[in-house]
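In the block that follows, a single chain appears as structure tokens, in the form predicted on its own.
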Amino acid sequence: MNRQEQIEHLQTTKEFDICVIGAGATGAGIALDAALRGLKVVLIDKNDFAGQTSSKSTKLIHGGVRYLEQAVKKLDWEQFKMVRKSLRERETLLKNAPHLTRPLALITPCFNFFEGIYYTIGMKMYEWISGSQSIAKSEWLSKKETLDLIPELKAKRLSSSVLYYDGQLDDARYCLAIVQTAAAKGAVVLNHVQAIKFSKNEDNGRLKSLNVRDLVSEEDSVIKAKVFINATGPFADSIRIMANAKLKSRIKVSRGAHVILPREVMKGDTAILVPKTDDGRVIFMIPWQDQVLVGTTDEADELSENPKLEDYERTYLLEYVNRYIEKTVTLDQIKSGFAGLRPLLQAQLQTAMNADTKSIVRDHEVEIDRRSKLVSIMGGKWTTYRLMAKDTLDTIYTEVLKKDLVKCTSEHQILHGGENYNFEDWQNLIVQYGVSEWTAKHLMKKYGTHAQKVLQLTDNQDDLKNLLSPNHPFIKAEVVYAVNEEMAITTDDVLERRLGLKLRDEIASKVAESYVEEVLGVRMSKI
């Protein structure tokens, strides 16, 4: 993808079909499906594409073993009904970007002999729920094989687990890997541009154009289109109001935290669950990226655009890790963290105004605003982005187009890097340009079938094939990469979002941001 390319096609395109603001999953996965049905689309976001929620989640897909648990308690059909979408959607998320994701297994330590049962009736109805789209049978685990798993576990209380599997993806590079498709389909994609303010029909108060700010190179242009998306998940209610100040907020906002340990911590390929903390939330213990992920907590929060990490997180989180491994972690070996803010739908009943976050179903609605005709898709969760882009679309055909329905054809779309995507290419890479096993596995599970790309960078700058840092397999030919290919504007972008050093570990990432910079320079010198 170029950038100037992209700005040239929005400045030269009358009017758009479709507009959408806000390039996280959703509105990506929009941008795609549209792309798909022949419809002309423009995808806009003030931040980067997954600038927010969706580069910050728990890097997993998944239906969500505690929304079952609610809803079999609670008998609550619609919990049930959003774990069984959830599930059957993973094996889609699996199959159109294989380089990006992966099958992961995940036990749930039990301390005596009824939670072995609890939890094995739990994960055998988990899996009947995802019928022929189950990955791998669950099954009751003695002491001594759960330990052949994950020896770091505390083993004096422990009395079996149960294991099951779930789905694990690269959140921001497979948000990237959408818009990228989205573009090859005909999209015009563009990150750092703002919405800045609605024009309207003056007799029926309908959106016809978008005022727009480019905040690169501080231009302003207007966007015209017959439908405008609000994909901006915790931040929709903002654009909801700019759209037509009368209406009243729909979205609360929950905060999730995460740490980075060192792999040491957890060596093997299997994540731990922690089905119940004392508060009544779950965490996990992921293998990721050669590093371990916890998380993630989950409490109401005020809506800001870069929530930090808290040392009361960090606390709380490393309490639970050290509740189940044997050997004791400390604050200093957390690597690196983030929070990220989770959109949850509010029922418009009153009662919902002051619900806890935990308790609120993370499902979607399409809502359309009767007087400007703004189309909000709000809630939902990374696994169901495409059913939420899907459930938009044709809603939009029907309630606002007023056209023949166009069939959905995006749970067959291969994402790029994923086409025709065979791991062991990265033996080819080694024989070809010479870089370490270590480099090359690593390009071929961030780029898929495009490495080649990134490494043919190398072949007249041999010192592009350099590590940013000792300790991690990242190499310069990526930043040249990801500012040339992959519209990056910031160092964030880089590394961030692009090779996601800087959520791996933060000592090594301001090592590298130099270069970064360095990098930065030369392209914005040539725009």
Ligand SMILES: Cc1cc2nc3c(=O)[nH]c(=O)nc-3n(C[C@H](O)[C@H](O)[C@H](O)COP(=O)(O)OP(=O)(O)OC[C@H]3O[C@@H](n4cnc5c(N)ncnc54)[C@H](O)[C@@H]3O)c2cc1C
Given for the second form:
Amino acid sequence: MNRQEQIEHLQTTKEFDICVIGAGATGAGIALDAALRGLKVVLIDKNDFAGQTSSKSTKLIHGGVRYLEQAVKKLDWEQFKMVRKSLRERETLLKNAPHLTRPLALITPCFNFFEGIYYTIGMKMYEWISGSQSIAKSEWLSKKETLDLIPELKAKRLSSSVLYYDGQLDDARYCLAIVQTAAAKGAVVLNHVQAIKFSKNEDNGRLKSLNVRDLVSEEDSVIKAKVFINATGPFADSIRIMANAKLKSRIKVSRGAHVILPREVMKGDTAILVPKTDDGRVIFMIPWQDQVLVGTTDEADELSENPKLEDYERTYLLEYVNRYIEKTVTLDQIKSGFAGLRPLLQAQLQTAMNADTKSIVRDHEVEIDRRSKLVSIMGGKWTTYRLMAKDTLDTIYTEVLKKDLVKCTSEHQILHGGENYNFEDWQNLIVQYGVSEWTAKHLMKKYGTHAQKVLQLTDNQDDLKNLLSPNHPFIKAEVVYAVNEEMAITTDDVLERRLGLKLRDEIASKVAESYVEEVLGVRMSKI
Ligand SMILES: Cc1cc2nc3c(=O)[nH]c(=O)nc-3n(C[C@H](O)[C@H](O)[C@H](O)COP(=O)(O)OP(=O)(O)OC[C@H]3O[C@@H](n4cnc5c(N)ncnc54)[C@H](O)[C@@H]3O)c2cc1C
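Form predicted on its own already given; the form predicted in complex with the named molecule follows:
Let us now look at the entire complex, which starts with that chain.
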């Protein structure tokens, strides 16, 4: 993907069928689905692809065992259907980008006989709902079997555990892969382009065009489209009100924090689900690449960009780690961390008088503003991004374009890097390019079948095979590739989302910054 080419496509297209505002998982998914249905689509984001919530998740592809528990306790059929749909999507997400996902084994520690029975029944039900899409069988484990899997667990009070399976994804790169696939199918995709103002038809208030600002060149331009889609997650209300000042806010944000710990805290491949914190949440401790990811919290917050991890969140999360892990983990062992805002839809809120709401499933909602015809897709989660895109476009065909429905095919679309993927090809990378096993495996997992392209950059520049940091497998060629091929514009685009080094190790990432700035040519991190 080349940004200059994308800008030229934008400037030479008179009118798009669809303009999508927001390139997180939801907006990217819509752009891909629309392009696959043959629509002329443009996708913009004022930040980077997955620059906000979509790179700050717990990185689980799941139906949500907690939601299932609630569905059963409250006999809530809608909630139950949502878990079932998410579990079906889990298989699709795993299949369409095998390099960026993996099945994940998790255990729920139990401290007495009854907990063992309760969680065994719960997890069997979770597995039963997923039907033929079940990853593997859940099972009750004795204390010894549990400690064999996770020897770092506190043994004293442990009675048994229940083992079950979900999926894990590299969220920032998964979003990028969706964007790359959309671009390959003809979508125009642009990061660092902000929606500023709509022009409306004076008679009926219907949206005609959108003024946007390229935050890199600071130039303004106008996008004409038949339909404008608001996929701005936590920021959805600002775009809704930009389209129709009479609409009332419908999004509340809930803050979630994570910390990253070194692998020595939990060396195996199995994650821990803490099913109930003192305040009724769940917390995960998950092997994440070469580290351990711990999170998340859940509390009401104000809307802001790039919320920072706070000290009280570090302390809170470590308190739970230390309740479950034998060897005390201290604050100075935290290597990194991040916080994000969940876009929660206030389902009970009265919608504005002029808004016609189409409720597709409880978890997300497609709203068409009757006056401006802005289509807003709100709520949802990473796992259901593709369903959200499908529901949005199906609704647009029938309610806005009033055209015969073109069938959604995204379920079978393998994403960029996932085509003919075979992880074992890491061995060829060693033979062809002489990189270490560590780097070769890392490149396969980040770039899939395009790992070779990253290494081709080293053909005449051996220096690009050098590590960015001695403690991590990343090589310099990845920085060049991110800037040349993946539309990375700022240091955070490179280190946080293309490589993911900043999420793994803040100190190593700081050290790598000067090289990234050298490749970028100018320091762009301010935009
Ligand atoms: C802590 C936490 C943990 C989570 N864990 C999981 C999990 O494990 N599994 C799961 O399935 N889900 C999880 N989720 C939920 C999931 O991450 C979100 O539902 C999903 O990422 C939302 O994606 P989105 O595209 O709707 O929003 P976002 O990713 O926030 O994207 C919206 C985009 O709109 C852009 N934008 C805003 N205003 C403008 C404008 N004026 N012009 C142009 N662009 C604009 C923003 O820059 C942003 O990139 C988690 C969420 C949080 C916060």
